[in-house]
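This document starts with one chain, in the form predicted on its own, laid out as structure tokens.
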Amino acid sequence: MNSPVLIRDTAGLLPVALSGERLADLQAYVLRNRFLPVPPSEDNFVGDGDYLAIGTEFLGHFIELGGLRAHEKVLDVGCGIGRMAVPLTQFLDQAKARYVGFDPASAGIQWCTRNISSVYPNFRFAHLDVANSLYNPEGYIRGNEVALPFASGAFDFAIMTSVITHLPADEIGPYFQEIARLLGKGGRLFVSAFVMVQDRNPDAKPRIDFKRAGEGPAWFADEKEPMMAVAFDDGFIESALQAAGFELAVKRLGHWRGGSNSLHYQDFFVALKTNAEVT
């Protein structure tokens, strides 16, 4: 028996810019575009799977679930080696939109600058020397002190895909607070995560076997390398978003835990910036 896909809509989002056949046509166009840059497999450190296909799938989620529009200013926290950015070059308006990506892995930033910014000048990438035991263990900035060099309200849409799946619990709130500062009122934050729900299907076979770390709220897949994959207690992410000045707009569970017909692997959150100032 499939477990239900949880959908919560507690805050209103603007109507989506593309959906149905028009969105599918855009995604098909991206996948057919043989001129788009794709890093060689030996340089791709952002996980298994088809680089362009995964990014194109997320482009659809950003538009359909997050309400991303072609003229908006996008902040990609943990942009890796541009897996989300490459498909976005085919949607964001080159004259009106702006994209900025940060990552602690300098090799990915160098590749993105050479292969994406050189063709799409409205796409910028920067190295953020923030410490992370998996991707940047010698980083200068502590993860719970992260600050980005932009004015408050500078962005409309923020992305954190497969980012908090590699962060300790005490860094989640500071990241959300900094992103809330950078989003204008009505801005959206798209987050992918692993959530340990209480009503999980007992017959399901999860793709990842998480074990609780101490008293929680974090769960680790690998005790020797805890940041390899991190899950959180159900409700922890919602509380951190609310404390940062967000209202939850969408929560959808993925099929990583098994026994689900969800169309995506990780769990998704879309949060709406509702306060003009973060307190």
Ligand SMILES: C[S@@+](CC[C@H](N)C(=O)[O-])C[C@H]1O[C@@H](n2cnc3c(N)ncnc32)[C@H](O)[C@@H]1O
Second form
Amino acid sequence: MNSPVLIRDTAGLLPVALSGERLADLQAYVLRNRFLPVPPSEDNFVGDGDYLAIGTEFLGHFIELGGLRAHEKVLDVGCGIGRMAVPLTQFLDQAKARYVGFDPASAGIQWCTRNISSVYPNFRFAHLDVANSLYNPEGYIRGNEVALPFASGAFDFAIMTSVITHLPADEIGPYFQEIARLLGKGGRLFVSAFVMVQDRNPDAKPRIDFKRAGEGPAWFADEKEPMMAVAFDDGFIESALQAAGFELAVKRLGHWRGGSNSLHYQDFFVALKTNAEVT
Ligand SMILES: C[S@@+](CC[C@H](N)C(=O)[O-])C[C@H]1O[C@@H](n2cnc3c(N)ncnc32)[C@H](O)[C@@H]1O
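Given the form predicted on its own, state the structure of the form predicted together with the named molecule.
Time for the whole complex; same chain goes first.
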């Protein structure tokens, strides 16, 4: 499936708060800050790799690709154990900005509340008992019926990093709809994903071997534990964003598929809430 959505460049579309050397300085400062909380590796359930380095890399993507600004209200959907939140504490303005993260994994929420909210009271974390066969199999809220207790337009920026890579296809559209409701006009949604592009470099050696899962748009890396890693047909995410009332601002392919010199691993989308009529 080809993308029906025009891909625009962010230049001129989204305001960039920091770039170049100033952004690199902020990232270096975050990485040097030994007072920042980092969970013990045995408690970190959000993936391998350096917790602080990955979060700090994403801070740069949020600012440069997503146009995140220091005074904005941020919603982190599936915040895990605060990997994105910790570096954000060093950018978001303590007096003006607000951050809310929620996740079905209660251990992560407890850690974040103890270690982040205690020092940064404008960062709040909440447990949402949404079912996910990998992360919260007994959850009582169905993944395609999530409704968050916030007013429409309450947020400027929403984050979904490494989250739809663990969701079934039928949960993506309803989630994007709910996030579109929560974002004000000009709000942005930053999503990371795995996308099965068709014109792949034949010599590339993907780091994950996805297999198509039945008739739908999803591909699984592990049929026994399908939510371990989920990819989608190219165009599926764009269509779901568009149906929810977003305009696609950025689509950047990552190097997980091999044969690429991309600077990031997963594929990235930044979608803009335009308040245009949803078709
Ligand atoms: C790989 S972790 C990524 C966590 C975090 N976004 C990060 O990048 O560090 C995937 C997260 O998605 C959460 N998750 C799973 N199903 C979810 C759902 N339906 N809604 C929100 N979060 C979900 C998991 O509990 C887990 O914390």
